[in-house]
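This document opens with one chain alone, in structure tokens, the form predicted alone.
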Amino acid sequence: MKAYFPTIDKIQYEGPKSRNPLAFKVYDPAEKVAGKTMREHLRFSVAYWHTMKGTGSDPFGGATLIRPWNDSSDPLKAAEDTMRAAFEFFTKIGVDFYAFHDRDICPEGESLQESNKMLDRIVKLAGKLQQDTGVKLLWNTSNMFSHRRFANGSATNPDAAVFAYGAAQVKKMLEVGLELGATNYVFWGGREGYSTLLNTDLKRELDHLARFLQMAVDYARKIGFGAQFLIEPKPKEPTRHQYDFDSATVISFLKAYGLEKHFKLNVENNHATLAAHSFHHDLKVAAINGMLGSVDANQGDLLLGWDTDQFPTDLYSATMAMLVILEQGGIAPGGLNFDAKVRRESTDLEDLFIAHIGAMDTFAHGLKVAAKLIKDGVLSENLKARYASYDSGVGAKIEDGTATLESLEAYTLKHGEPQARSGRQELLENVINQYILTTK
């Protein structure tokens, strides 16, 4: 079989010492951290899309990243070629997961009947490689906004005739999905939003996407697809607003038509930016609803206001991140997939390696680190301490709904001014940095 990385060894673990630039420097594997190995806790996944088909195009400019698995004049041979490559690359860098879009592993035809047979074709040599090298597949969705006769969405989309294409689409990926074991499947909008309201009717468009998603609902529980429903927040780019904004908005979506009890998140650091939140945040509101499923890990540049799906390497990010999965208990059967390209003028094939070891260490120290303020209670103490008078006296009446406002009343006029107490902000934020610093 042909090499599409010769000069490239696995990946392998050689220390914070190392001066190895294709060497895990905190990365390793096998370490145990709070009781489970890094490789548990972690579940790293490579972005078929980006890794494998980012060409480096962007609004300015055309394709800077020439791949040798892309040089075929026939489309079909060059996905195959392309699967192969991919693979060698997931079992050298050393990852567990991948995930895919349909339309990244195989061309679309001239039909849908077209496009399900090449689609088939690509399929089957995947099942092949996974066998081959254990490698599994994460999650795949399905590709229902690059087409043209999806600039008006999909699900949500004016013409009924898209929505049931969109639908067929769907229903094809939820068999390849259960073909090749995925644990996940995601449903990114893309764009299912609207530019202006003039000519939406917003109640319908919602309406119609809860109604695709429970349809998506009953076809997995009739083909006995078992695997978790995430979607994906994003507030904006393509469309002006994205229906499916951000965690809290898509949580608020879900309740409001009864959907919440079969899709969890799937949150990207880069659309929660993008919301004006930070990741920890999204995060944060995702696993208090129980609803936290995975992680499209990466980074944005926040001087720029698009989605550049940078590599992740800001440590303090992904330490607040980790420090939400080991919360929650960890992020199974979900994981942290590197939803993320390397920049146009990276254009080496080693840069795919050196931009995955990297982001990979970020998200190891993240780890080390916060197991570590975990174990020592040094935030879980203190927000102890700043909700103590919520578990006596007032406090414990106005949680358990004894209080009223007459009692609220009377007990303020007893007691009179509260007194000042300090957020301790710049004490924690230190503390932060000094466990991020000389955590080992």
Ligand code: XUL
The other form holds:
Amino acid sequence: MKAYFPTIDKIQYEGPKSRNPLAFKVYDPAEKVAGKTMREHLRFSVAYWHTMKGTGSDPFGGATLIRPWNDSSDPLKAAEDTMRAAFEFFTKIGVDFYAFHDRDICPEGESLQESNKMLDRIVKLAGKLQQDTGVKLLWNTSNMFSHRRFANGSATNPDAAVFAYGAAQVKKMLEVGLELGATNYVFWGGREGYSTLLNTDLKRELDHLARFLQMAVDYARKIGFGAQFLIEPKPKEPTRHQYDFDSATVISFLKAYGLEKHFKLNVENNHATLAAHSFHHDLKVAAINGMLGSVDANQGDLLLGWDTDQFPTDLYSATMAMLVILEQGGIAPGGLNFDAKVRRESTDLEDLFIAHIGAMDTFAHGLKVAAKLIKDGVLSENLKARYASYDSGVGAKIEDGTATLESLEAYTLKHGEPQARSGRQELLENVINQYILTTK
Ligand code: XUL
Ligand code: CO
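For comparison with the form predicted alone, would you give the structure of this protein in the form predicted together with D-xylulose (XUL)?
The next block holds the full complex; its first chain is the one shown before.
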């Protein structure tokens, strides 16, 4: 079989002293951290759309990333070559999972029938390659945002025929997920949002979105597709206001429509920061509601302010992410999907490996630091002390619902001005840095 990366062997762990750019310095899949291997904890996934299909094009210029798997004039042959190259990449970089949209793995035909027929051919190949390599599908999803028919969204389109088209696409992709044993199914609301309220019936569009999701739940149940369903929040881009704004908005939407039992969240760092939140914040909001299902592990650029989808290199934010994940007992059946692309100037094939290696090392270090912080009780002891006034006395009465405004007035009249207590933020920040710097 043709090799697309003939000069690159399977990436190995060489440890922190290695100078080899094509080796892991921290990520050792077999190393145990807090009772599980790194591989089990981290569940890394490659994003097909960026890594295999990314061209480097931007609003100012076309493709800069010319890939050898994309050189056939026959689009189906190119799709098959791409799938083979993808599995060579997955096995050489050493991830257990991948993720795709329908239109990433196969081009769209002239009609839905033709698109589905072509898709079947590529899905068959994907199934075979999954079997040959043991790489699994973390999630699949439908692209309901690239084609011009979806200019005004799919589930929230003012035209019911477009709603129907998107529904048909999701039906097919649920069947594909079942066939390929996907562990999750993602709904990212591509163009589900609006550009101006002047032409938008906000209430009706939200009702339609809920109907769409309920239909997907019903069909998955009908065909026996038991994957975890995930909604991926994003506040803006491509629309000015996306309905799935952030974790809190999605959770309240799901609860308003009685859908909260069927969905969890796929939280993405760059989307959280576009919503003016930290990654830590949006993960935590999902987690405390029992709804953190999976993660799109990337990062944005604060100087640019759009969805730059960069590979995660920020040890601090990876540490905070792993803290939330470990505290909730892990991310399975979700994973850490690198929804990230190499820069358009990073034109070598090798750059794809280097980018993933850096991202995997970043999260591996975040995992180790977070495990140590938890083991040493650094934050939990401080939290316990900070809220101790609610463990007994007046605080316990507030928490158990027996306090009233009258009883609290009486308490205040008796005790007077509360004592100032330091939040000790700088101290905690120093401790986190100490752990990041000294964890081996
Ligand atoms: C877009 C984005 C998507 C989803 C899948 O910003 O993150 O790639 O992850 O549709
Ligand atoms: Co994403």
